[in-house]
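Here you get one chain, nothing else, as structure tokens; it is the form predicted alone.
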Amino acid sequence: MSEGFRNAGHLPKQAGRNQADPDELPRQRRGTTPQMHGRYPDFDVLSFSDHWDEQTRTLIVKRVASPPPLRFFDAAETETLSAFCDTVMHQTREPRIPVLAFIDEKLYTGRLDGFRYADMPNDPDTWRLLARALDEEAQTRGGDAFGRISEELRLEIVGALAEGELEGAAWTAIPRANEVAMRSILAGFYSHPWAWNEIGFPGPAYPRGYMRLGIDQREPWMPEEAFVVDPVADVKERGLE
């Protein structure tokens, strides 16, 4: 790999052009990715769906072309918990995985975790009540329902809540809603093909199946990341903490 591609400055914003991608990674040439941006611009797992079984082929792809419809949800709950889903996976603009699609399926169907925690209500009630405490804390902090606020503003509530720094009655109820809505909002991210391409996920093994175990090997098919810089170490040295 060139190490024009382990920095910024390939990108067109470095580079001085007008097409830059807005959080600086490449912009999305092949396949789809939330935002059109990723790591892996040429990369589309879908292209590997000749590879897997019937069964998984026709699950996954049905995530793409036929999201389950919303039927658990309200119109208003299904506006709030939408902008806190985008909001705390930071979809800011299309296309966007449609996360609250799959935990309304969830919670529609009954198919759940098969736990809770004893001081939380069951994840049904969780849900219904995350999208009134939600609204509340908006309008508390002077504005409207929280799917109508300011970006700004929802992110200092999201990062309230994720500090557990949220009082009041409705909060005290659900003392774990973060906890309980992230699990259920990564795993409806993460489950979707797009998800995949954004982080180079080859999806699934079987039949074809994998050769190359060892530590840091990489499979032929698996794509080339494009964009090395370490979440982790990045966001240390930027102050992000």
Contents of the next structure:
Amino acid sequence: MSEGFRNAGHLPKQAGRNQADPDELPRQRRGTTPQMHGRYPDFDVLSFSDHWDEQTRTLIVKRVASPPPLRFFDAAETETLSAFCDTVMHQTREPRIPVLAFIDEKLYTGRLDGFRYADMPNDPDTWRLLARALDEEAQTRGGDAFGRISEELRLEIVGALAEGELEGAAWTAIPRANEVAMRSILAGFYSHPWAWNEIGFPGPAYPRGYMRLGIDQREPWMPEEAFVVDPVADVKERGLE
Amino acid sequence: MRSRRNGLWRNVRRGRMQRTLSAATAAAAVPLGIEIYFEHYRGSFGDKWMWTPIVLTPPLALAGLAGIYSERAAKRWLPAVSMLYALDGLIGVVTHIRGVRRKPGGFKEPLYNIVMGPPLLAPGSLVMVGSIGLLAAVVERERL
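Cool, the form predicted alone is there; where's the form predicted together with its partner chain?
After this comes the whole thing, all chains and molecules, with the earlier chain placed first.
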């Protein structure tokens, strides 16, 4: 609950058990962030869309206005993998970034990353195998599909997956499933303007570019962090050091 | 020494400043030309016009120096080169505006492109230095 956001401790992979609650962050006033909390409550990156060229603007606005339809995954896989994406990204309520939609599009259109692990199936197969393995694991631990077991059990499973602790034939077939999945999940999540609002990223720097290139300088249009906890003092205060 | 300084002061008060202004032109042109060289070097001399202020600077400095010693130079060569220098400054304002316009986003991103593009009104300094040279030609020469 009170782990703070300055260090990486609140990230699902790091935490697993003791997740920081985004309600500790200011409520988003302009724009949208996942779960409507963030460090930049008055920042809406989409208000910069006039500063992007036509192609960029179309592409980015589309990510928000009309996310791609799910065509690669079937209904059961969608339920399982949506739950997986939301668990690892700690999206516990709306608004959520539809991460799986972007992954589905990539797999459906076959526009993959152009590389893969030698000891792994290709990415589309990996995702299907991952869905099956997650469901099997969930059946064993919670008696239901991954999308229907408790949040706590899901966290336990993704934690074990990240640590490489899961065993069984389903998992040995995809030894690096976590790396492959997280690569696409992070790419999907952080290519979405709502994630940019959350982290204060001002979007593409073209044609307007950066001009204040020195250390500790902020571009005039860049948002200022509204939630500043000095981690050094904070960690000491809570006796975590 | 004292009388000499009084002499300079009297000349200035009477507007007899030809040698002083010639020297000022030469003294201002040299650092300006060097500065322009560095800035245009940074801009990779993308336009051949960027060489013109650099080419014109040595003649102006020489004409200014000559104007200190020769009234003929101050009245003939100095104004001729000064005029070219000033005109080049006016052309420079136009080319710099064009340079900002040609940057990605042009004047639709005015703040960024004016800050990062060619300094819009900087070529005006050539007009200023050229004007000092022109002025030198028309004022009276100092009496010593």
